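Next up: just one chain, as structure tokens, the form predicted alone.
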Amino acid sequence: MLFCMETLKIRGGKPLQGQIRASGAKNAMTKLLVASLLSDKKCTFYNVPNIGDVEITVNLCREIGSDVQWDRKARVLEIVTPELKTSYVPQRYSGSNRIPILMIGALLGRTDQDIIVPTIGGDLIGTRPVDLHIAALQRLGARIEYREMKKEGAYFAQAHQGLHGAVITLNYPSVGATENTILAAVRAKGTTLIKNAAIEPEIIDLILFLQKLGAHITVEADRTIAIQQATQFHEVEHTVLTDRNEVASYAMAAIATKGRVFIEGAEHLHMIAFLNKLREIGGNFQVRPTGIEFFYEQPLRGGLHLETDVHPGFMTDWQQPFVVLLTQADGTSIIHETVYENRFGYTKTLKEMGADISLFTQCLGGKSCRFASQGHHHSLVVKGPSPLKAKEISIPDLRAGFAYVMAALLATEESTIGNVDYLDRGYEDLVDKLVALGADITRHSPFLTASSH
């Protein structure tokens, strides 16, 4: 297999020990840049994480006016958007990841003219369902139409009349969906509900940040958030919340491996659910005053059935690399994904490598959810404990990706990986915090010999 880009060579075998530092989060970092087009005040982020998404997000930011100092040793940045210079986000940003469809309520309160964004992108995992933001807006009196322009599709939207305030119910707790419509309705008229509104620490952490804007946010227990019209804007300092899925990758990495791996600045508050299913296999973990250790102790034993759901239930960004740790336990696992009907395809590769893995289209476990009867593979089950073999490997998506490096670690010979961009977009400095580990992985450019960067 031939690989145009860069790519890791992994040998395994290794337990990962030591200690690293968690980034800023990814999905966190991208829409709190985006919110603060919202106004035409300074916002200094600190740790803000060095990583792909986050660039692309400036690169959109700077592209309709915003100012932009960004000291990536220091983790600082300042963000500033005196005026629009345009409403419209170029095509070449087409499919570079999921933010120019936030860009849509950021900027409805903020120009009257016509707002033009590319079609949504991210990893190729399953339905964005786009059709919940649009219908989120045009409650709150947005006119948005989807066209074909340059071969490719955008989305057009205005509100000439200004935004008001409605009671706004999602079908399905859509993270993007609720940040869109939270961000549109801190400039509309009146009071906006959403109801059965996703609720991550993430959102949590976008709501903090709005609130020191000058937004007046509330959540309810029943999953609504309210927010009232905001007229007075003032300069923020936010620091940005760890990574839960970096956090998460690399415990597991140390537990597959037999290591022990401290994670500074690991929050407890956001991996309960994560926890809870790594003790119930074996795993084992201490909670520090300043992070979280993760520890092997014991062969771990499979018998596990986990379900992926939104906040506060195990999230599905932490299913792939969980599927890897589970080939080490003992036992028959089951998992049901149910937030994306299509993020199983990465398993072709896990079994290739050795992985005793079978999808089914049917709802195995407790509860059946909305992919149920539609034929999608959105189930699995895993058997253990199975030696991994070393592959030639291109990653497909980021989270898929992370998998593929653990697998990658726990094969004795040398893998090699490609698309690695995949994983710089979520993931800081990936290669120096595995080097830091004791792993043995090496980075190559096609135009450059052996590097560990």
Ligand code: UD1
The other form holds:
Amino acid sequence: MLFCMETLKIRGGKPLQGQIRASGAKNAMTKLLVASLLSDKKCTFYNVPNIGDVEITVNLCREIGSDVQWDRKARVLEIVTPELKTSYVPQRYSGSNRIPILMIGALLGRTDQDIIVPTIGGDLIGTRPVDLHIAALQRLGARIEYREMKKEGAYFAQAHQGLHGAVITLNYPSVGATENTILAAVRAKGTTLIKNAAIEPEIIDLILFLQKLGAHITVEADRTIAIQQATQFHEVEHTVLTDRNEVASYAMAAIATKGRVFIEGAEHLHMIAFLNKLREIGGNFQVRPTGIEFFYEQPLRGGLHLETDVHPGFMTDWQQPFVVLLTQADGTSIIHETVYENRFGYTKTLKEMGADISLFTQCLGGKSCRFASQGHHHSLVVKGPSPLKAKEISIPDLRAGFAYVMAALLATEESTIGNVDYLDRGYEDLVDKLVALGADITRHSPFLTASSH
Ligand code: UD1
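Since the structure above is the form predicted alone, I would like to see how the form predicted together with this ligand looks, so please show that one next.
Following is the full complex, with the preceding chain placed first.
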């Protein structure tokens, strides 16, 4: 993957104060675009975030045959795919994000051609296999094989005999595997049951969209999702839900810097686990009719035990900035990462900045997870409060990137942050939003002498 050479310069030590608006959710919008490929009907989306991952997905859809009009300022995007130009995902998308693999589920019922998806990429967290996706699609009647190609491999998928409903039990409630299966099942004959399915808010948003499109989907209380074949499709208008990851990120930055930030559009329903943990360490919030205000009132208390989990648990994407928050809390806290086996790599830099963090391969806390005795560093102990020092930092993945921004906002000297593309993929107007909250942050291009916001 190519990275731009732009950097952020941050001089911390100032509390974040003010109001920002929550953007549309990256993890919903990208999937909604792929889902629109299921039919030839026009889909209009509102509250579309202007971020790198949406841009990549739009370009990918255009390659496949979509006509896309995107008014970035108005945050409105129209997409229609009257017919498929190709079902071959170009190689250059293979390392871009986790979206190309979902093309298989979306296109299987729409084309007789092979769907070819080069090996997928995404953040460098764990091995991120797609075995659950492939096994579920095969249960629906797809034939999928992995072939070695010149530079890397690719999945070849087809359903020449048609797709048929099936009972699929996921051995782990994977978000991507659930989405891929739902997409394929919408065009599969009969009824599909996904047991032990993921039920993240972004998946529910996808289901709401698909229902408008013509699908018949039921979410049962026991993590079972039932999908019946759709016989007719309709034009859709859909407002994308707000980004709970972005909301949590700014909330933690506000409290860590001892500030006060109102986030317009923050949705209480999707933040329950996060708000509980925030309150446990003494972080304050007030839910208002139009959003949530987050504020610092008292020294933060450590002594927390936190386990990341699938929804409705504490989301893994909140983990990295939360660790930065805990470096400012008085006492020792334990984090057990149960979703990804390798999501603590970013702590090395935090330690160099002054954080007191130790990693462990054991499952710390009450519960044993599927990574027990695999030797991965997936538990940590963080002791605070620790003053953080400025540093030159290179971002390894999206959420670690925000954790570093937060750490830089806490250090009083100037930090320089590289690999800004990762942040651009998921945070709309990051610099503008932080400037609006009073942060001393500028963006620098090696080709320009002046800094820009
Ligand atoms: C999505 C989100 C990501 C979030 C994650 C968990 C997007 C674009 N990304 O990622 O931000 O952190 O959900 O909430 O929506 N797994 C397998 N086999 C598979 C699929 C997954 O073993 O076939 C494992 C993964 O290695 C990982 C765990 O399941 O350990 C969770 O992955 P999954 O829920 O699929 O995450 P993504 O959909 O990739």
